[in-house]
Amino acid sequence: MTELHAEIKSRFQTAGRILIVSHVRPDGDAIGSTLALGLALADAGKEVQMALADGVPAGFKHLPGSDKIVKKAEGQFDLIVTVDCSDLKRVGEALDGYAHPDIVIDHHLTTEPFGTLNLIEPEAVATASLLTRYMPLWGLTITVPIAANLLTGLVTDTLGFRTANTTPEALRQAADLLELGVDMSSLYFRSLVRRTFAGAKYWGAGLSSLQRTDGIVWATLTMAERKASGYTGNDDADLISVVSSIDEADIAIMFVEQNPQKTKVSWRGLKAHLDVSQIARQFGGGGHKAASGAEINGSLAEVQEKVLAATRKALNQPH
């Protein structure tokens, strides 16, 4: 065992009380890592307390122990641990009013090692992945509830193991956790193909605005538009999986309105020899080679033509 391995098993094995966080407007690996911490922490004996800032989406909240988590944190604790968040202002409100987390347990590639412990390896598919790999180093059992939370994670993050970064470890490790009895039809249904008819129409508004020029292809969605759809969310309702899969594009971006002065923008590279998270780090954002985002002030035409103008001199660039 490693001496930061060793580290964290002595931290959780010390600690009476842990809160984990991780980030805003969590995906299906966020909530997977942090439940699945959680609950393991939780058998352990300890008094854990898990904070998404946003909440757990309507879309996940079928996972095991997500009736649990708050909002935002409330309390003492002898332990801090964020999991799946590349920066501290990417936690939101959960922590307001706490110190710099202990541990931070991350896969992005422009993760900053922003905990005193930081466990961040970028070539994981996700952090469901490291925690699979690592949780029983450090002591803890990977029960049937954990093991579909670690599963939904893996698969989220890979988009069904569909993803170029995709290993050989992963699907053993996906094979692993079904051994243990989870429902994996169940969990890629829920996860990646189900869809509200609220999120539906909201798709239609973004797809009406699909463009392509220059090797990029986008599509942008408004607040009207989301008001008028009735989804409850402000992201994309994954609408990017379905740009991202249009013929004859290098990079394709989402569009996302959060006010009139703020826009969320994700990338996806298609090309392997792109790192489209460099140009998410131009504008205060990460995330991966293939795929990054980031929330960008200005209003959406502003946003658009600056996003657009980088992208464009990225894909110029020799390779």
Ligand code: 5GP
Given for the second form:
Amino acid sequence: MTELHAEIKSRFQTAGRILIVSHVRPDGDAIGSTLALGLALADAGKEVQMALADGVPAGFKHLPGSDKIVKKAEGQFDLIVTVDCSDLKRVGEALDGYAHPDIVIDHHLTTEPFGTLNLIEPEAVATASLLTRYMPLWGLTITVPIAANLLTGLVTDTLGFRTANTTPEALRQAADLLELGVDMSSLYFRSLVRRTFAGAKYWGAGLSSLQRTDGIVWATLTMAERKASGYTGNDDADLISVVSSIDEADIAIMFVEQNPQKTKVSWRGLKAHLDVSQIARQFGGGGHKAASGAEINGSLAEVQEKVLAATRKALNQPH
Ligand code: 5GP
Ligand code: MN
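The form predicted alone done, now the form predicted together with ligand 5GP:
Okay, now the whole complex, with that chain kicking things off.
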């Protein structure tokens, strides 16, 4: 066992009260990783609190333990862990008033080590993949409810094992989790396929805004459209997966108005040589080579203009 893993194991063993947090607008990996580690530490006799600033979206409420997640940490902790968080800002209000994290577990390319102990492996397909690999090493047992959460992280971050970074290890891990008795088909459908009526109406509004210049295809979603559709999240309801499936797109972008002064941007790079995390970084965001995001100050129109200019520049760079 390396020194880092020995230290992580020892911190988990000696801590009594442990806080686990992940990022705002949580996805399947953020929620699945928070719950998997949280449930395993609780099984090991720890007093665990799990916090996600935006709570658990409706589409993930079926995950075992999700009812225990709070929006803001409360009380005293011996150990604070972030999972799937590429920077401390992304934790949002979940950690307001707390000291900086003791342990950071993540797989983003752009993650700065902001913890005391940092387990950051960008080649892992998901934070859930790191947990599947290392939890047994730390003396934590993967039970069926924990396996369901881990598999959800693996399935969602690889879009059902079809992203270019999907490894044989990720597939083996999924097989091992399946062998424990989780219902992969149902977890897959609930996290990647099924959507609400309101979510589909919201998609319709976004799709009607679709535009293209050269290899850039993009769509916008406004607050008014969100309200009109009845969609309750502040994300794109994963419309980026449709925009990035368009043949003509080398880079797909989604702009989601958060308020009149703030816009969430998602990039997907559809060509192997592109690294969209470098574009996201210019705007204070980050992520992976093929999938990145940023929350940018400015109105939808302002942000759109700046982001499209920067993206065009990145696309036209020689490679
Ligand atoms: P999405 O576009 O689906 O929100 O995120 C794509 C990837 O970029 C995810 O891995 C996510 O963690 C990362 N990402 C999204 N928004 C931000 C952000 O504001 N800051 C950073 N550092 N990463 C982000
Ligand atoms: Mn992830």
